[in-house]
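Have a look below at one chain only, the form predicted on its own, in structure tokens format.
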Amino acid sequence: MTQGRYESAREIYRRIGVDTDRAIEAAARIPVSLHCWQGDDVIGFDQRGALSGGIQTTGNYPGKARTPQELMADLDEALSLSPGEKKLNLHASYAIFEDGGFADRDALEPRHFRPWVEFAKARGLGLDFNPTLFSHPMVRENLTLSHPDPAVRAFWIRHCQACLRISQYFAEELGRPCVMNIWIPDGYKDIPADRLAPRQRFRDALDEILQTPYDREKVLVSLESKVFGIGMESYTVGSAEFTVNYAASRGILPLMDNGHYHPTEVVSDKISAMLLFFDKIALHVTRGVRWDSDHVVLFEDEIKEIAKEVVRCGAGRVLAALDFFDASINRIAAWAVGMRSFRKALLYALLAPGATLRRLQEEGRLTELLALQEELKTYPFGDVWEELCARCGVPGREDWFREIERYEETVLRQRD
């Protein structure tokens, strides 16, 4: 029944010039990241303090990962139920110590992450990683590159140093090169009086972190912007302006998270503007409600024109790491939903005849071009979906979630 509907479906879309075929090819090798740390609420091994620095996770739903091992166990279970290429985004938060005895984050060192590195290789993914600047004592006044105390800032700068050569480390290690991108909750809760200072010492740090000899091609470094956050309401020192110049200016990848704009700005609309600047730029894609709450990435409007553009712009220019935690809800349901979502609408892109759609645009046939976009979304898509997913030996329809309930009792429960 299944088969039949997909042949239906490649007959449908075959009428107006599209192959399905092809399509889903495209769509499954398209990697996307998968984050880590929506697995156990953004806490980290290197810490069992509250978080801080900008970051908050609300609910307490049962069974969220404890050590290292549970946390690979449920990544295992959310990358089997999610079709197509994979990352794998770690932060720093994430060492683990095994030998040596603990280590503070101005002197990790790639023989602490070496577990994460044979988790991703006997998978074969790539990693991607992050310098953890939240959530420790030596974040003073919610500022860390940027403050003030040439003590503090000396602390950071060896971090994410530390975190340049991991990254390497990942890169050499997997054979693929790592997305290693810094965001620091640096900013005031209200009107500073001075806003030049924390961006110029911000700016000298970053200059100071990359001094630290690496490999370019191995090690992509992005630096993420933000409007703002809890804590920095009105002043961010990494805001958009900051972050896209120091990147042009410096030969790194800004970093778009689509949570982290005014509510009426939209990424989708920023990618193709970027590109023309940029060789490549990164994305974590989320879901904003309101303002940056980090939602489960769902299948919806915003993050269907962000595939679109990815898709147009040409998917290798632009990497994609997902980002969000909800400790609401079943926490592997959350990352299989945002992946699957993700894929979806970079399959559901795929799908348009971007040819034709082009060319009513350039002849002006715009009320053509509006209908046409009108009569797609009720293409047959769900089938072409479900084929994908069969050809990538995942679950299909709430197939997925009958698994994460089978893991839901017979694993996460038995945690608490």
Given for the second form:
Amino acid sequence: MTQGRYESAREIYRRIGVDTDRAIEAAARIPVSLHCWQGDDVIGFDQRGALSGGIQTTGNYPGKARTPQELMADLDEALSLSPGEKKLNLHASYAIFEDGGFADRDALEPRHFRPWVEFAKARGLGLDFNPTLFSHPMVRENLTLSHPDPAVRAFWIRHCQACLRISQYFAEELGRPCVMNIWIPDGYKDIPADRLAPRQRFRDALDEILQTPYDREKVLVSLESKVFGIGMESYTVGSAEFTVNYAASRGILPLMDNGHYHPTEVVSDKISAMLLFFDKIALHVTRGVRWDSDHVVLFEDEIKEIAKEVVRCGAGRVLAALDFFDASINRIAAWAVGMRSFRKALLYALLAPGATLRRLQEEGRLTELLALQEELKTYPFGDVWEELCARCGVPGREDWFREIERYEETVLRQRD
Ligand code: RNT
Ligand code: ZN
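The form predicted together with ligand RNT is what I want next, because the block you gave corresponds to the form predicted on its own; please supply it.
Shown next: the complete complex, the earlier chain at its head.
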């Protein structure tokens, strides 16, 4: 039955010049980095306090991972339901302190992440990394690398330098580059008297961090911008202009999170412009509902449009990671929905007759372009998606949810 539907879909797409087998292969090959922090509401293993830094999870769904073992088991479950090439994205706060040996953020070493390297190796995953400049007592008045006190800045500079060494360790152990993304929460709730000085301090702190010797082939440092945060509504130090100019002038990557812009601004439109001036860019794929709410990524218009730009402008130059955290639903299902939805969007983009559409635009046949783009929406995309899942050995349709139910019953419910 499934076979018949796929054969029929293949023929329908073939008539408009699209090779579904190639599309499936290409869609499955694009690496998507899965963020570890959906599994425990962005808490990590190095502190007991609440999440801070202008980001917020809401909800109290049972079964949150409390230990590295639980988080790894949950990640395995999410990975098994998500087709295609994957990386794992870690935050520094997920350091694992074996034998009780604690290290503060500025003293982290590669050995604190050895279990993660073993986890990644055993599953053939690459690792990405993030210094954690939030949920820590050295975040003072919501400031880190831009704080007026040099001792506060120095602590976070040491933290980011330690993270560079850990990132390089990941790259060397796994034989794949590690994207290390820097995001700081720094900003002000109300109108600042001085917008310049914090940005100067941030620039200088970043320069100091990047002076640490590291291999630029192995560690791809990116810098994430943000327009506002909770409690940082009036000003952020790491604004879009700061970030893009910093990245361009220092030869690092800009990272765009599609929750970090004004609500009518879209990242899909920014990708091509950025790729004309950067060899590579990084993305956080998320879903903001009215604000930077970090809802689970769905197969919706802006996500499709982002995936289209990734595919058309050259996969390999856009390094995509997911970034959301929903504590109100089954956290593993949240991961699976997000991964499956973004993979669907990549496949959907690859199933469009790109060359034909581009030609229509170039020849000014814009009515036909509009009409064809609209017709493509009701092509038998779902049958090709099912085939992709089958070829990747991952359950199709809503069948994957049965596995979520079993896991919730047998594992998650036992945790509380
Ligand atoms: C916050 C940024 C940042 C974080 C993660 C946990 O607004 O999006 O990327 O979500 O680092
Ligand atoms: Zn982000």
